[in-house]
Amino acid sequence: MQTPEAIKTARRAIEICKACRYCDGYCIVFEAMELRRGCTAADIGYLANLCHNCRNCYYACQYAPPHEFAINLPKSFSEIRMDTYRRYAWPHPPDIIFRRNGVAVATFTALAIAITVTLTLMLRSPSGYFKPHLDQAGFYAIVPWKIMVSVAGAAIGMSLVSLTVSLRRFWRDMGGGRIFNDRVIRVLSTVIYDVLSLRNMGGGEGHGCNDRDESFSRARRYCHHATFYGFMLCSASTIVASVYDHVLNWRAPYPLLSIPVVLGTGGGLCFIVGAAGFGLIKLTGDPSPVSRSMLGSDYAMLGLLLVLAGSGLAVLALRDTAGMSILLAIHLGIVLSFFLLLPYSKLVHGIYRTAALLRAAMEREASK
């Protein structure tokens, strides 16, 4: 269950917001708030995941600290969101995974790298391992294709099953009803647009978020775009490379201006720009609307994205050298860690926010 104190704090803030109504129309959270007479724990979980953390309400609120009411919705909602990730995670991990998420992610990633490097060293002799691989065997000379695909497929499959079960639990508690119905189909295009454009990070009046202080900015929205579309480019690169190898019989490594390399390089650079931008915003921003309990998971996610992209680009840059084998093993260990940790890291927020956006769109459709 979500912690009673976090629920109590959030409920008190919501009741004051509903009485004040100064922020009506600021964002979809206040629209959804107005559709509810009461506010159950499930409602609060839904509203918290609907919040895009633009912080407009915090800087506009006359009851924010230092007022005695100390209303701080962004901070309260971020604590509830972290509780959501822990509560609905499946298989349910020990609570310490979420309480010390930064340490957990760093430790697991280090272990995944150590195991991958050890196993690849066992597959090749030292003389064959530390030498340039310029022949057609390429990366598969280090890790055979069947092993690479089997391990990656198992990790991705486990993550997908875990995320599906978690999402189903959240949707059920949120009172979303049947996922396949006419209303969902009618609002689906709106939800897809909201997710791809991050329209709700435009702020209450379209000026942007209060990323660092009272001034408006679109920096965090752009960083989100860079990270999300960087992931999509890397995924596209992997798919095209698979078609090249297994359909067209064109073996890796591919030229620098080939489609897989261009897509992968672009995706990696987007990852780095997005993660570095997020980090800069966090380091220079006003800490008042931020929950300190979230910082560990935030920095762990950014660190994982940076080493994931950096190791991939390093493999590309040094693929013709004797260092390619060890770099490839490190990169594959980080990729493995990324997918296995997906349900237990800050990255999981994407599925809960998408579900909350779908629910909000269904409510708007029903209220017409």
Second form
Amino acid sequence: MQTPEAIKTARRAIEICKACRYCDGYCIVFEAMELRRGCTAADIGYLANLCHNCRNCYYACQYAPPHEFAINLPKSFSEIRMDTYRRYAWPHPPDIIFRRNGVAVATFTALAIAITVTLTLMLRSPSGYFKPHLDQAGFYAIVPWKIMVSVAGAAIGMSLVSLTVSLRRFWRDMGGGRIFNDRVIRVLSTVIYDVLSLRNMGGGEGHGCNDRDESFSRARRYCHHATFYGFMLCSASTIVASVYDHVLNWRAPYPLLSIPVVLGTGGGLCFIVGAAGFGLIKLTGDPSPVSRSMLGSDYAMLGLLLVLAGSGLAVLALRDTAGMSILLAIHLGIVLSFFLLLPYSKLVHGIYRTAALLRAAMEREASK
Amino acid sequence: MRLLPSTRSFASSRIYDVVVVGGGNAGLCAAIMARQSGATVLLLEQAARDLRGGNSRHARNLRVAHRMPGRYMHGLYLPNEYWEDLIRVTAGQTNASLARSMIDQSAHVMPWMAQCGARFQSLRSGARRPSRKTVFLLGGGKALLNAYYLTAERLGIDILYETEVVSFHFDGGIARGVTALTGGAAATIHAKAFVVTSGGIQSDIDWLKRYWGDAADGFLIRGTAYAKGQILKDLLDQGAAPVGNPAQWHIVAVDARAPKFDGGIVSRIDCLPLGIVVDRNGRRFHDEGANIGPERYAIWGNLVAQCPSQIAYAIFDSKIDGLSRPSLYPPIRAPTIAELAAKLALNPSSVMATVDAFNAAVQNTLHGKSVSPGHTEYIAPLKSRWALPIDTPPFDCFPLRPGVTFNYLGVKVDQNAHVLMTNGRESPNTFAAGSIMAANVLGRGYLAGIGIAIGTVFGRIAGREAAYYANSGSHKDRAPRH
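Now that we've seen the form predicted alone, could you pull up the form predicted together with the partner chain?
Okay, now the whole complex, with that chain kicking things off.
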């Protein structure tokens, strides 16, 4: 991680942006830049995490390469963001986790799958493992409910604690202050709208991002929506299934047209469409505003999302066959990996961006 | 983008209705308008794709008349006020009928621009400062050009980059073809009508030297390096009527550390009225408080151009921190005036003497942190406003050089953007728009956003008229149109 170099490049770019201001109106970054006179490393980290990487400013920039100023805000900011993820990660991992994030995520996921498969094999006799399980115990015949809940709960809990610590540190560096105050209440609806709608990927006038070149498109924004809301649907499916099981005493597996299966299937398909779309845009787009060092973590995240959704759908499709046990074990391994990796993968961008959006809305409110 | 065969083969294989020379704002407006009027169009751009668009790349805003407040501009700006502003800055050096018609048509270009993909900074969005007379381009001129090029490609306009037109072939006042250099070879390209939008002459250092001598070496060019006026000179040599004053330049004071070309808007130094400005000898030479409006940029540009070695130094103390706009480069900073002078390779005792004399002459008060702008007495030159003693370290300096924006030489045109010849007749199939003819309207001075306004209005006229000529084949018989 060449932090000082990345900070220097971003600072130079921001100084020129502040003197130019042609991009005012594209997104919240330029508004936030205007409200902060300084340009410290913390200011730069804040602005970088506000950036949604839409590239409007890159294609509009009169000082983009080959101009000798070589301003490339999306690229600079993506490098700074990666540094944010590394710097605020807690517990602090070895640098290699972020430097070779693609390899790290892939290795960790493979390990998690191996462990869950081994453990489930140990829990069941091999003869029972490869038989269809439409009996009473259903999925819990493979992994007993208590184990599933306690392992998943522990993983999610660890991630939440880790993300909370990171977020507190990031918040303090962005300028600190109490998170809950009158101003937050006033801007909260704006921030929720910004997060859920990705308003800042609208190009100011709603004509979209520069996903692949200087023409405008909404593809990346829709891919993000598909992935994000796909995740929400899958979470909803899990919650509904838990209610079915433990409140209503309806045992899984549920019919194809039941609420948990419909939600989960829809979520899984959204995930696949979103992640594949992201990948396609990345593969076919203009590489100039992209930092090559970020590609590993980008593809690792997309790959993780794809195998997560793919394995979930495979469990559904093949749940009546002898392959169900091992598929479920693999899927649970990926789910486990997903939650444990949350603080150490590119997925962590969500919390930093949301915090930066909240901060920006508060600073705008304060400037009125 | 459509792939084209090499120039040489396609130029001989096809005759376009309209060839547009130059791919800046005016050229794109002309090409799109001609295509929308039914013509086949070829656009020739000298720069490579990454640097296309001439000085329009650096454009910021567009001056348009409007009769009511709207989404992009507040208040109203009636054509008469626009006209009065133009008369004031040009001191009457304008063609009244062309200027009046340009102003009237400026009121109607925005919907068409938006159709072609142009986007503007909304008054509601971001921290945009309010604007009444101009509309700001969202993302600036390069974003506008990107949108226009995409529209041009979509409409089926053929575009050749890295193609420099060097001369026109006239036959009795009618243009038959142009010679273009492309891919290391010369080719002749024929067309029924031509639109010239190849910009001004300001990047030709040899041309600058004809008027400024070796001082020109100390000048920076704020815009594209491609505007060497090759076609402008060619047309004038072949009998096109000149307009404007070739010895006049629009020059502003820019940061001396800015690039030789293409520094654009950010190289401009904003805060001169807040401090003092000294020359290479450490002496003040102008009342820094005399001009605080937008005209100060050009006033200082010309002053610095006349300084020894074409360099000057704006000096401030820390009292003005936070009062000026952020700048391209951080100021050169030192704890004392002597050390600052040494850093600038100036004679420390001269600069110190200047600062001491200035400080002693300042008549003003400083109440805590609030500044009362004062003035000086018993000193030459006086500083009539914003005079504050320069006494609070650290001390800052912005080195200044003249930054050339454009030159006022152009070709004369009529209402329909026809190029007029010195014999008083028009070339029926040669049209001009943009910087190459801007001096018809802006004979001197400058108004923010008028360059893009002229380019858009006359580009549209030229494109429409060229298509009309190419399609009708007979220009003289038609009734006048509006």
